[in-house]
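In the block that follows, a single chain appears as structure tokens, in the form predicted alone.
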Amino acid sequence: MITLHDLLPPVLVHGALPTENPEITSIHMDSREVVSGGVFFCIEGYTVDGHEYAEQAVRNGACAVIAKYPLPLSVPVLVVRDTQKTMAIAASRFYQHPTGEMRLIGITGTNGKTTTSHLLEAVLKENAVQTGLIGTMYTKINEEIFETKNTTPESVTIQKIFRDMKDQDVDSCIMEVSSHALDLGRVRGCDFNTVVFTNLTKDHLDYHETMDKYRQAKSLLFSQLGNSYEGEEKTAVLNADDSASLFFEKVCPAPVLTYGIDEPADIRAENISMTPTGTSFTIVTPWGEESLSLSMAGKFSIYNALAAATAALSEGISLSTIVSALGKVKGVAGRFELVESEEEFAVIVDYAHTPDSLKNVLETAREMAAGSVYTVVGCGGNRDKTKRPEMAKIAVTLSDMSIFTADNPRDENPASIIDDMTIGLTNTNFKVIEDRREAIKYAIEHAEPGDLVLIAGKGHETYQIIKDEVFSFDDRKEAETAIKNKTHK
């Protein structure tokens, strides 16, 4: 039983704590959600402040309030500085700080995150490790999968989580944590183990602004990570071939341990040999090397395999049962996916959705191909628009034919959107077709043999967002169905 005194550490409420002290059933952000015994947190948002929510978080049975002044209800209101950290302390004690019980291995970066994650539960598994996931696309307990609204959680969805996970006897949690979830807070009573960087790329300067204020973000899993030195040993996994490495490790008081293929580090590939169909390459560690085959093709995947290695060696797995488990892996939905045809000409579907990824999968997608490139491409609303003439550039410049589109415009007009695309653009290689089905079905039509299609910015994604509705949309299914439409023909 933990009650509204245990909840709270007396210093951060501003006056003495209430004489009373209720029992504590759960708590809150959403005042929808409360039940009969919850407390409810008041969280400023963007849009929406859960201030002007308490009344109704007290009609559903809200037994506290913690908010940031005084509001006239009909129970407790404790008034702290902060509401936000208050919430991720409190959901910490009231779960009894499940990360504590299990290894929690958290991945941050602009890109990679989602394969390196699923590279890195494979290798776990292969050592029998029970494991949790939590990122992108879903949330993993055991086989289990639940679906997840943010990559990152709320700190009080976060920590439910991992308490469910220990109950269901979880060993270690692989996060993916984003700069979003760090500036705001969300992972604040997460005790990390090892903390993995993979990559620092141009995206969300719509939030952060600039990229030194998205570095800063960044580097704030590095700067809490093991700054006592009792206790577990905590290791930071960075990336050599990123200059911002250097700045994290800098900030960072646990051991580093290094991965690149470039620049000289811990963890190393050489002898590499990249195909069509995937990677070959020595893994050259300080505990020996070995060789190491990949069903996954091109560098960047080298780059999430190292980086998942390297976290692996960092919680003491073997170099053999690494090379093993990630020589099994086929891939990661979404993540450079080969859409299954028996046609002659290949068809890719990837979540690239920044000019570096977009970059990265078509340098890869123009080794592969004998003939002609198509990439079918568009830019999310409500976001980062300066990337968007950058991404435009960069497909016009490594397709031989580019078809702009929507890709979730949420509150924007999919046309202004690709505006923003083609402007200033002296390239004539490109089509706009903003319905994402006709631009998909468009390219694929008129793909020929030894020719390659790909399909960038959602990946996994099985929705379209056009202004407050969600609509079903697949890429990969749409793919399938334009193929086949087209064998038919």
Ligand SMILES: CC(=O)N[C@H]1[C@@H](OP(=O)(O)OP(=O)(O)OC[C@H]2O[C@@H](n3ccc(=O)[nH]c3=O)[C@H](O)[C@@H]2O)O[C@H](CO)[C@@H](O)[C@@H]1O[C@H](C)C(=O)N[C@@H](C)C(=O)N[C@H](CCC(=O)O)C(=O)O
The other form holds:
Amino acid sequence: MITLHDLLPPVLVHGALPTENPEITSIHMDSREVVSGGVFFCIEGYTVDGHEYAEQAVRNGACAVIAKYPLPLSVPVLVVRDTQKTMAIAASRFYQHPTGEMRLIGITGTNGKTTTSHLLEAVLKENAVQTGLIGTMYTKINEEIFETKNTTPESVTIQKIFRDMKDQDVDSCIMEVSSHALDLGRVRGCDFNTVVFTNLTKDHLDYHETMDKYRQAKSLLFSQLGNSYEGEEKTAVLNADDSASLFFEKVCPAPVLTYGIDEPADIRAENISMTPTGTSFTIVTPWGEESLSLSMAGKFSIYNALAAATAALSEGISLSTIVSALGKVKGVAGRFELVESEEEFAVIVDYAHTPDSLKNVLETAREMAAGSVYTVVGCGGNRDKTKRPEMAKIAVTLSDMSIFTADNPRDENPASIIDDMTIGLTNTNFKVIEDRREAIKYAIEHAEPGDLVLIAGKGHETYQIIKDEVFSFDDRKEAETAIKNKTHK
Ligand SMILES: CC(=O)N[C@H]1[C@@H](OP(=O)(O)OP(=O)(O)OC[C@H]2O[C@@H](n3ccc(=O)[nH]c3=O)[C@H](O)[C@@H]2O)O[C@H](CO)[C@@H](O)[C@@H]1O[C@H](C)C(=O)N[C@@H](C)C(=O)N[C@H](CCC(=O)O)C(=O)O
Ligand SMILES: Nc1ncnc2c1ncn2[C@@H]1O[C@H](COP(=O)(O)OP(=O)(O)OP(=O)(O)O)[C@@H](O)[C@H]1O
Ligand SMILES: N[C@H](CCC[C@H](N)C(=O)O)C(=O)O
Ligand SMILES: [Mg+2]
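For comparison with the form predicted alone, provide the form predicted together with this ligand.
Below is the whole assembly, all chains and molecules, this chain first.
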């Protein structure tokens, strides 16, 4: 039984705690979801201010409200400095600190989080660890999959997920930690054991404004790690080849393990050989070295494998288990995923939606293709506009033909997004086909034996968001249909 007084450390509450101390049945940030005995946190959002909904929350049965300033309500109002961060701490207390009872591994970085988290999941499973996973594609508890809205959901949601995981005997949870989540305090109250950094390149500047602020947000995962929590060891896993790691190491109180290819690192890939369909290398660690073959192409895949391997080593897993598990992974859905076909050209669906990821996959695609490379790509609406011209420039530079199209235009006009992409482009090897289905058809219709069609930006997504509507749309299925209907001369 948790009471209102148990929910918040008194030091966080401005003024005396109310004399009432009701039992709490649930905690909420959405007034529409409040039930009798629930506590409502007023969050100042980007669209509306949760304080405006406090009365509705009380009407729905809230027994207390947590706010930034006093509100004239019939239930106790506890005033705190930061409702969002306080909510995260309260959520952990409400669910009785589930992350203190399990291993929690957080992965942050611009690209590679989802891939690395799946690689690490495979390694932990190989070691008979019961796993949970929270990320872009879904939340997974052992083998069961649940849909979640954000890559890193709100604190009230994640703490409940952790408790559910614990109830289902999960030993280790792997969580993608987005920069938004760090900045908005969604992961306050999480007791991380190992935290991993993939890389830092341009994205989300609509939200963070500058690369410095973006890096600062990412650094919170490392600076909040702490030295120990009830005696448990903590480790930060950093990419030695990314200069942001120097900053993260400075702000991190816990020991650091580095991985890398080009710069000196604790865990290194040496004797690298890359083929169009995979990579192999020697993984060199302070605990020995072994040969590793990956069925995932590109230098970026080696980085993801090294990040997962280093996190696994810091979790106490043997190098031989790591190598055996990584060798068995076929790939991650929507990440450099080959569309099955009888055709003599390759069609690949990938989630590259940043300049750096697009460059990486196109470089890999170029090496695979004997003939021409076609790239079908767009940029998301209501998202960082600065990446649009950069992505278009990379597409035309590294492809023979680019087809610029829509990718979740959301509230924006798809044609204006494409204008932002093509503005200033002097190259002429591109076409604009706003309708994504038609764009995919065009590329596949023109592909010849030896060519490669890269369909980038949506990966595993099964929808297209236009204004407020979410339409079913899956690049892989669209590609299959286009291949089936292709006219052969
Ligand atoms: C910028 C951002 O993160 N926005 C998140 C935020 O939305 P918001 O600020 O617009 O919320 P709001 O609508 O103004 O509402 C404010 C408060 O009033 C409450 N409210 C509202 C209406 C009502 O009737 N009653 C009520 O109580 C809301 O529940 C909320 O607590 O709070 C919502 C509720 O939790 C989130 O779903 C939403 O994420 C949106 C969907 C989003 O797109 N977020 C992106 C930017 C994001 O977080 N992305 C990252 C990274 C992705 C990546 O890796 O690339 C992620 O982790 O997903
Ligand atoms: N280590 C890496 N470095 C650069 N690019 C990568 C790396 N790993 C994957 N990519 C590219 O980035 C895309 C997205 O990869 P992934 O989904 O693993 O990243 P993410 O960090 O989870 O992205 P998001 O923030 O959108 O969830 C891939 O489809 C691939 O094109
Ligand atoms: N997690 C990222 C994914 C972008 C994927 C792309 N398809 C888009 O919609 O912009 C975001 O929400 O910014
Ligand atoms: Mg992800």
